[in-house]
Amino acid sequence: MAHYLAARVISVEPLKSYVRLTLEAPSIAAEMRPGQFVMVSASPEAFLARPFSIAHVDGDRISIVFQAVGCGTDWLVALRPGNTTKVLGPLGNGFCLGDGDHPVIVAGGRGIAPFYDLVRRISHLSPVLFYGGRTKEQIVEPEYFERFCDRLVITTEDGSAGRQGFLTDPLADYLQKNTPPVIYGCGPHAMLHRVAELADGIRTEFSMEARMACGFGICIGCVIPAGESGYRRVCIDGPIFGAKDIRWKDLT
């Protein structure tokens, strides 16, 4: 059940090239499942809210991790403790947590956001995380993920942190020797397409990004090509999809 409320700002913290915004939102925190998202009003003047994965849940607080890329997110960065902003959520489906050992998580850049809470909840399954970015500035809080993961593999395209190259290279090596019960993924569509190719029959759950205006299926602005034909709405049919559900060749 989604809730619409005026959430009090607890903190706004820089996180290398990203920002973490923590909000007091008791009803959303109580019902959120890893992989779900919220719509956050970008400013009092903005007509449309912005969608963000819920990263952390701590008591009656939630946090989002995002990149400031325009006027809406710039306004969120300018918020101060004690301010309020309108929030709708939790929205969408969530990850299936499963029960098999060593599930694999694949996160590209800001695609790490939905996995903060997931790794905490499945730490008893000893997850393996492949985390990549263009530079070390896109690799945030590796020490947090090391606490909950059996193994953390970091890659950067420029070699400034971890192994140089794309994260799909060490992932391919790992999957040649291991068959995880599930692969969770979030990041650029091209990266997820490659992960889908590597999965080769392994169950996949990908958090898909799309621009959206409402968050609950009315505007039909967040559709992606899925199924044999037609489209599905990321907001209510997702944001979690199996790789086989997506028509990658039609995804732009």
Second form
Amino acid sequence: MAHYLAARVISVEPLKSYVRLTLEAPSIAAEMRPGQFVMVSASPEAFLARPFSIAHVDGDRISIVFQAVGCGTDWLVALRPGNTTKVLGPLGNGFCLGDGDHPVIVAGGRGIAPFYDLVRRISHLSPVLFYGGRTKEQIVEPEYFERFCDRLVITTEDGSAGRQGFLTDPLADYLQKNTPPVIYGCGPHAMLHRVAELADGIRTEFSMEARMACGFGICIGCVIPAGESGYRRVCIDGPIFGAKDIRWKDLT
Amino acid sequence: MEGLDVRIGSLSLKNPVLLASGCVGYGEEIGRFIDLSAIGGIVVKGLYMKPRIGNPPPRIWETPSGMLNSIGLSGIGIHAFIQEKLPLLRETGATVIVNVCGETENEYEEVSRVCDATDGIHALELNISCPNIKENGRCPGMNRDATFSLVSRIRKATKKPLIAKLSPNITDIASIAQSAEEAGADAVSLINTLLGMAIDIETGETRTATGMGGLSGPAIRPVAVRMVYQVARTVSIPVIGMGGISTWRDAIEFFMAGAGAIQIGTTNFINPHVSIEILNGIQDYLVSRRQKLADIIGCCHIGPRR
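Having seen the form predicted on its own, the form predicted in complex with its partner chain:
Up next: the whole complex, starting with the chain shown before.
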């Protein structure tokens, strides 16, 4: 059951290249599962709300981690404690939490957002996190993830943090020696496509992104090519999809 | 509240607030937020005989006070609707109006006959106005003769109330409305989306994969109010107004322009409860002014008073 409410802003914190917005949204916090998202109204000027993965849940509060990329997200960054904004959620299917040891998590840049809550909930399974960014500015709070993961492998394209290169390189090495029960992924489509190729039979749970108008299935605007033919709505058929369901070559 | 009921041909709606086609799917998702029996009715997403996968993404783009969409009338087809979705809608007690589509007059007629023969479908809204992007945005509702021909044919195919949904992408919408009335429509609904386009200036690419899209939202509201005004002065059948209604105040404007009922479309995307809020707002407005809905329909006059 999704709720539509005016959420009070608790804090807005810079996180290197990103921003964390914490909101008081009790009914959403109470029902949210990892991998679900919220639609957040982002200024009177931006007509549509914006979709964001829910990162943290703490009591009555939820937070989102995002990058300021346009008028809507700029407005969210300018919010101050005590302001309110409309929030609709929790939305989407969420991750299936498996029970095998050493699940692998693959996060590219701001694709780390849905894993804040996931790692906390599956820490007993000793997850292995591959976390990549262009520079160290895109690797936020590695110490948080270290607390909940058995292993944290960081890569940056410029070598400013962790190993230089793409995260798919160490991931490929890891998958040659290990067969995890599941690979969770979120990040750029090109990265996820490469991870899908490497997964080769391993169950995958990828959090997909798309422009959305409604977030709950009625506008049919956020579709991606999935299944044998046709499209599926990211908002309600996802945002979590198995890699084998996505027609990667048709994905723009 | 009494005095809110609306007649469309033989159909009586309990109140004048309807959910607009293409903006609420087949009622399943929006029905998790609102009681569908509390509003006047739901016009489900346009249906052809067969399922359609719709256009490739990107399908939507935000614009100032609105959005462009190029969904491409994706849908499950009339038979799957009747089997899979209609039973759920009937359980809610909603008044169900099917938005009838067709690539040919034959197909429009086939879908209409199926609707006519199906219990639980209360009325038909003939979609003569959805811009077909492949045909440069053309639709039957852009031409008086095509409108007359299609509406006449569907009139013979159904005894159920028949609403013609008009396109704003023409010069004289009142003349099209007149054709629909002459052909036997019980009501007209307007406006469908305005054809629009947006371009990414970094790449030169259009923002939707089909180039053009349909513009909706508050951005089109003054155009819609004007067209409702023109049509309501021309025809004697009920006019169902829509186009960017996002608050009860907007709804009142449409009534004053001459609409006997309204549809809520794009705003459902932002606030799934909005139709109920608008209905409550209309009631409060009428109560506070001790008026009935009929008192304000078409009551606007050219102002300001001197």
